[in-house]
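Here we start with a single chain on its own, the form predicted alone, put down as structure tokens.
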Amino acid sequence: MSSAFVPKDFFQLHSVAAIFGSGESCEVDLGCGDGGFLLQMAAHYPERRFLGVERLLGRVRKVCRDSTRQQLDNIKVLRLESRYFLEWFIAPGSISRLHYLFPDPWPKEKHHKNRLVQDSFIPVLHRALAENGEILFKTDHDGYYQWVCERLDASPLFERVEWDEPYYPKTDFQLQWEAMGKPIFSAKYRRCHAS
């Protein structure tokens, strides 16, 4: 059974049950790349559902091949752009945890408008997360780290909580940056009730 999820209609909201066959929530690896983190998490937590979202077809195919080879039946992979997925594709309240790991920081000021996390993005994220849902964010780019944290800290929709992950595999990017001696920045936020 292929782990690729190819919807019949990209223009409707999709529940977790529609994607996995059961369940009300899942964890999402947003921009899952070649799936190294996603596959390790799915193997370690077989009782959880994991959805990888990635826009590049070659990466999607690789994750699907690897998950099939490892016989991981708790993974689905979706080829879609991240913002569209959160705003228009996934049903509200579907994501228990969103892993946002080493995204493109768009470091040049003229490109900051391309960053996923903007003020307008915060309500979109809040709507997609389940009650008490979490976003786990890691980056090697101090500027983008400050950018994301400033926006989430300023929002009443989220509260910062301690990073207390007993098991959290490192992505290829993290291993690469650490080998170069670069610091890694991480932050974890929990969804608050809407006022």
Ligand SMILES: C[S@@+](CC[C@H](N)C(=O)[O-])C[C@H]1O[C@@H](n2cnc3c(N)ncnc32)[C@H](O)[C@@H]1O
The other form holds:
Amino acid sequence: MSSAFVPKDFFQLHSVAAIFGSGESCEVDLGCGDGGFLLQMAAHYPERRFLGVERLLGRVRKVCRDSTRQQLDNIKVLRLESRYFLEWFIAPGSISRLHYLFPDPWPKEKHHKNRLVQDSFIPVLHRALAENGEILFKTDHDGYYQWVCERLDASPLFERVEWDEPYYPKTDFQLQWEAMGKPIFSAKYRRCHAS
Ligand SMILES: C[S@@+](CC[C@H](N)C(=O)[O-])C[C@H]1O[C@@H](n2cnc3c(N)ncnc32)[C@H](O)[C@@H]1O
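Okay, that is the form predicted alone; can I get the form predicted together with the ligand now?
After this comes the whole thing, all chains and molecules, with the earlier chain placed first.
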């Protein structure tokens, strides 16, 4: 069975049960790339559900192929744009943990408007996460790290918590950046109740 999730209707909100067949929440790897991290997490935590979201078809196909080969039945892969997924596709409160790993940092100032995390993104993220849901963010780009942390730190909707992951495999991009000697920045935030 392929792990690709191909929606019949892109204009309705999708529950976790509609995507996986059961359950109320899942972990999401946003921009999962070739899926190295997603596959290792799914194998390590067979009791959890993992959804990879990725816009490039070739990468989606690779993750589907590899998850079938490894007989992982707790993975789904969705080909969709990240902001659309969070704002319009996934039902509110569905995501227990959002992994946001080595996203495109859009380093040039004139391209900062293309960064996923903007002030308007914070309530979108808050709505998509379940109660006490978490965002786990890693990047090699100091400027984007500061940008994301500034916005989350300034918001009453999130609180920063310690990065205390007992098992957290390195992604394909992390391995590449580390091989080039680049430092890696990590931050974890928890969703707060909106007052
Ligand atoms: C730099 S790669 C990182 C891949 C993986 N997270 C890793 O660390 O190895 C960024 C990934 O996000 C995907 N991506 C970028 N913008 C996206 C968007 N707006 N919606 C969905 N996927 C996106 C890219 O196609 C690419 O696979």
